[in-house]
Amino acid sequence: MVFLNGKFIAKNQAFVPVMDRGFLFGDGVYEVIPVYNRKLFRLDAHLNRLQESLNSVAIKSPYNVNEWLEIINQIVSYSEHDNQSIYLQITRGSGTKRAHTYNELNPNIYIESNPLHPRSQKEASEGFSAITREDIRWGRCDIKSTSLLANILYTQQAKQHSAEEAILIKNNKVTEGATSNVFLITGGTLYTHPTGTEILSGITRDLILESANSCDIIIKENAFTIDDMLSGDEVWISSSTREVIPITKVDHNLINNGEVGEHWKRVYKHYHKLTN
């Protein structure tokens, strides 16, 4: 079952009409929400981040936060995993001829689940791959819009290389992957490229910060260039449906020969101790 524009229907069965902005502009927001034993994990960081999407767009919230809870509880309810990753779809809405400009709309707005998979710590010790690319999207990366070329083709490259991720370089500093955010160790300091808007902020992010600080990580919110990355200790990304994974290899170069650090083993220890 998904939810469509204010009813709980079979996915087979839900159709948006062919004049959706989100289908011929990808006008829209989208939201990940993880699920842990049938509980939404962080969702008031999650739908304030909606928010602030829907208001940089100018699109008007169609509910409150205990409607959102009500809707989304449902769509958890009819899932048989106990883990889920709850995908949230928020469009402009529907005009009646293709046209860059629009009146006001009512927004098309569909939910639905998928199981909850990320790696185990077994898994994810045996450390992934990655490689770089230029960053060529837009100047706006902090809005989590449904316009997601750029980082389709980047994650399809990335695929053909047998790689997890592609890490993404603007002016020779990292920004984030293309669907994560990255991390560097190097000297027992944690860097990650401040906020702002040429990353996409995660609550995941947040939540590795927070497991960086309890495990008494120096943290600094800065840039870093390429050249520090291949150089450094330990190199991470993370999102909400991998959590916390290790990148032991960018490009052809091998992070910390090939191996998986310590500091990633004590955060992703941490991290699981708040999903749990």
Contents of the next structure:
Protein chains: 2
Amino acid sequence: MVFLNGKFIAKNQAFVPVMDRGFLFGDGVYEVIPVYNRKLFRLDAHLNRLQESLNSVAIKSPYNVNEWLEIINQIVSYSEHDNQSIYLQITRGSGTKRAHTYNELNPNIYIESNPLHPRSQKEASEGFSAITREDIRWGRCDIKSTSLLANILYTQQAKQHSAEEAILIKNNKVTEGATSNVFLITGGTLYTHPTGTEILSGITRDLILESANSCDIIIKENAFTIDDMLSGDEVWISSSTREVIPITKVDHNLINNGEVGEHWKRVYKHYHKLTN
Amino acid sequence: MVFLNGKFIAKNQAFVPVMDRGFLFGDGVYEVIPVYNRKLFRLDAHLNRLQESLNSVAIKSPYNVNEWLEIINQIVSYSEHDNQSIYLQITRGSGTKRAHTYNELNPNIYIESNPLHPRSQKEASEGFSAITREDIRWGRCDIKSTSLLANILYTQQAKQHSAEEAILIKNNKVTEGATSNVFLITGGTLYTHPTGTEILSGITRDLILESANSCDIIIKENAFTIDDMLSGDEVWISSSTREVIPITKVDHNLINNGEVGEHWKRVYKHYHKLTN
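Moving on from the form predicted alone, please list the structure of the form predicted together with another copy of the chain.
Time for the whole complex; same chain goes first.
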């Protein structure tokens, strides 16, 4: 069962009009909310970010927090899985004609649940590879919008290279991954790109910083270069569905001789304390 | 009547699955083809550009040129209007699950016709205003993709300022409009941003250059600055639905004291020879 514009229906019955502005223009925003043991994880942070995305593109939230909670919990209850990933998309709505400009419309809202299967510690401990690509995305990467073609092209290239992620480089600095935030440990200090318009301020990113802080790791929200990354001790990526996983190879370069580092193990462990 | 995935149906019956990648990711491309006197105008150029867009995002064209021609002509025939604007959108297709990466899918194809009502010469001759905005779009503006959120935000801002267009500025140079190409006449020479990844190589842009050439205007496909524009003699924008119209005010600055220039009148006239 999925949610579409007020109704709970079968996914294969869920259709939107061709005049939906998400379909025509990528004119919408989305959120992905993890569920552990049937409980929504950091829901407030996700709903806050959703509201920020909506504000940035001037779409009025169709529901208040309690209404969201009720709808999302119902979607959670329809699933047989204890751990889930809730996908929630809001587009500006459907006009009568295709026009770039708009008058006020009723947003179209779609919500679905998928099983959440992050890798086990054993799987994650094997390390993953990434490719690097020039970051040519637009200047408002802080908005979690559905205009995602750049990200699609990057992730498909990563897949073609049997890589877990495409790490994006802007003016020689690592911004983030195509679908993740990126962290570097070097000399015992954790570096990650500061928030702003160049990255999506990941909620999992915040949890990793919270975990690293609890593990007494010094945190610097400073951008680092591709050379810093290649000569660093540990590289990680984070996202709500992957949690935090170590990258041990970037393009053709091994990070830390391809070994997963000790800092990751501690932060991974702490992160799992938070989700349990 | 519209065309959706092989069927001609009423527009209010045209729906796409929520798993359509256009809806989820802006993962699609489009074309807008003008029709004058029931004849498709510069169809080859439009189908060529469509093919380039498809190639850039690795979507396989579902039809060959003759098949497109047959479908589009049928859409033209259903309309009561002699002059039309054909909108054609192709998304990568619908997967079973939302995932950034994809395996081969059947593209979803949507085509509709709208009446083409460019402004009359009298209306156009009154001149229009534009606003300027920093060009923060991605680095592949040559792809006519449906990930258009930046363009949507720009055009809505133009509307809020009662302006015809938002003219975009990157590194102090005019790239193009949010939904048009931009031209400057200064000292009798026509300037416009060269083709490449920073602008969409408009087919109407080519026709304007063709017309200007026929009017013995010197053409330089060089980028010009915002100051060049403000101190220039004439500024025009072009798009397939607006053809070529003069901009006489940019932000709070009058161009040529707010007067429509003589070069525009000649080029406008020649353009209409081409479309008749």
